[in-house]
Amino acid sequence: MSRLTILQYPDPRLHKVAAEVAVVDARVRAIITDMFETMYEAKGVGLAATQVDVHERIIVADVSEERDEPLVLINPEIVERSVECKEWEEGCLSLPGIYDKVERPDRVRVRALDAQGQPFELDAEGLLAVCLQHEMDHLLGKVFVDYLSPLKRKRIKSKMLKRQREAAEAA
């Protein structure tokens, strides 16, 4: 196993569409193992293959507090949302240390396949739905940011910019 490099904001990549997975097969597979380790070495709650440059409708996630509950969801869609809307304070692996409240559905029905291929439907709703939904706008091309103003965004592009030149000039 090896743990992934995970792209930092405001790396162009984290804007690309990701492609449907046309099959669910050992090499996904591998790329969903090196995902997780790579998702809970940086303690975070989920982890859309885009971050780590796989441009492919995948994802995991785990929001349990015992870390023991790993989810896996390939070529994942929304089939159902609620009207209720919740602000939640979002992050992002991709910006560490960077948070900032948005507002989603607080409900979802997701429909995706599991590691084996196989079909399945989730309800979700609270951190779950929050975590599934932001990390299906990675697969998208979309960040967390992008529903920030324009004057937060280039606050937060400003910042990581800066924090990115510091780390090379520190290698």
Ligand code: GNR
Second form
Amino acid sequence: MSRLTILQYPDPRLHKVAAEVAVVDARVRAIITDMFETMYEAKGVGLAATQVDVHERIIVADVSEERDEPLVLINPEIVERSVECKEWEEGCLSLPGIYDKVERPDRVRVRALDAQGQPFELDAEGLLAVCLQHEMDHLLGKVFVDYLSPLKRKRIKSKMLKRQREAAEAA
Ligand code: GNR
Ligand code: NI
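Same protein, the form predicted together with the named molecule this time rather than the form predicted alone?
Complete assembly follows, chain above in first position.
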């Protein structure tokens, strides 16, 4: 197992579109193991492969309090979404310390493959629904700040670049 580096916004690789996984094999399961290690270490509730520079449709998540309910979604698709939307304060491991409100459908039904390559469907609401939509956006090259106004995004981008510049100088 190894912890992977999480790409930091505005890294252009966060905007790559992930490819479908053709076969769920040992190679894919090794990526999943490393993604869980990375996600738990970073205390995130989800992680998309895009964030660790793997451009394949793989998501790991765990929204449980005890951090003992790992979820794997390969080639996820939303098959149903509620008309009702809800606003949540979102954060992202690719933009540590940045939070803002995003409105999304309140409930979604997602179809995906598990780590064995078996199809399953999942009804999600609350934090899990937000998390899965946030992760699926990552696989399409989209980050939550893309929903914010251009002015907010510009400020966030400057803040992130300044932080990265300072970290590089300190190193
Ligand atoms: O850890 C995370 N928390 C979170 C909180 C509100 C909405 C979405 C998220 S996902 C985020 C981890 C992450 O960046 N996943 O891509
Ligand atoms: Ni994220």
